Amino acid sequence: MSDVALGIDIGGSGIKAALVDVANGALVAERVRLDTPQPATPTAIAETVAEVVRSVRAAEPDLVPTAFGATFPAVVQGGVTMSAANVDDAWIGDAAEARLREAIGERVHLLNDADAAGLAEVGFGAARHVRGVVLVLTLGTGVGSALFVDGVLVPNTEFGHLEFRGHAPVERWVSDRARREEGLSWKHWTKRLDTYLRYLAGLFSPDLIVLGGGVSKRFDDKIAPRLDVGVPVTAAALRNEAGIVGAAWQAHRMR
């Protein structure tokens, strides 16, 4: 086998982590999943980042990772988390890759969230091989973004933080948790996407749009009908590996 890095998905509601095999982006074996504390505080998530991490290798002894990522839903710059969205904002701030590092013992990379999605579908997934600018959006409980050019990342767009239309920020109103929360039908939903997707591409001139999030799983029957965006879009391939995929890649070549 080739080299293998663990990687490591930081949220709101779970903290996951599984081995990745970086040469083709698959999980090696299970993966672990712990709830995120509440409240979400840094030394809390610490504790149970380490407590994943020590039960993913207490599973695989034999495999031994070459390097450890991690996902935040923050942007990041530097190792420091910058924001904090569905966690205690004890994390602005916050020197984490550095407080990881701590908490496992092993030297951490850590980057956004969405980034790390994005970095998944281009190096395995639906954006992979395609060259121009490529725009990847999570839909869940909010909205994340990773822009690429020629497969080189853009880091923290966060899309998702734009005012549009008088929402401020947007995923307040795109997200798939503003759909659940007011009782939109797909089609109505659909709609506010497809104007969202249209602004996004009238300022970044996309040549490939890829859906994530929980709702990619209904792109086909649900949501490609009916966008008319301009350019292609796409569902993620990953879906809920992409963090933990994209963490491991993302540490591997940054080694």
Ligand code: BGC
Second form
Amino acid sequence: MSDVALGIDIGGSGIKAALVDVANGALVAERVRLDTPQPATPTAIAETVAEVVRSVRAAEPDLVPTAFGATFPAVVQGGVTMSAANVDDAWIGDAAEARLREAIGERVHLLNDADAAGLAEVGFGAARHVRGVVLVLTLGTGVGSALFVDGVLVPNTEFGHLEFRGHAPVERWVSDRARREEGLSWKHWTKRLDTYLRYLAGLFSPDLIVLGGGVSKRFDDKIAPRLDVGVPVTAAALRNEAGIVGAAWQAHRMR
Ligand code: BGC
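Just the form predicted on its own so far, so send over the form predicted in complex with the ligand.
Below: every chain and molecule of the assembly, starting with the one above.
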């Protein structure tokens, strides 16, 4: 059997983890999920991460992970979380990677959640074998972005935090949360998304745009028919598991 790594996806509502076969990006055992503690302070999150990791390992004692990766919805530089758009402000400037390492007793590789989801799409999903410039966007509570050039990640791009048409950050206008909270029709929301995608396409001339996050389930019926971006746009292939798979795969590659 090929190497197995443990991926942890830390989000605003849940903390999920699973063992991943790094040769094909498949989960090799059940995923474990616990609610994100509130307030989502660094200490509380680290404790919940440790609990989730213990459950994953206890369920498969014979599968020993060779690497541990974790995602976080913020800019992550050198293991430090540098922003906190939809999480507790105490994360700004936190040595989060070292904190998680201490909590689980293993070396952990920490990266931005959208970067992890993008890596999973590049390695095993919708952008596999795609050369050139690929832009992956995750549309959920916020808008995450991951930019690739010939499969190499440009980390922490944060295109959800651009100012666009007076909306700063643009994620408050174009995220799935904005669609739900403003009660927008799919037609109205997709029009917003289309203008935003055309703007990004104008800046980066991507060869492919991949859309992930909860809304990707509605890509075929509600979104794709209403987009006119001028470059290929497709739905993410890994859906719910992209963060876990990307974190595990990147930790394996960086070990
Ligand atoms: C955060 C990003 C994150 C995105 C999706 C944004 O608010 O700034 O770091 O990738 O939400 O979770």
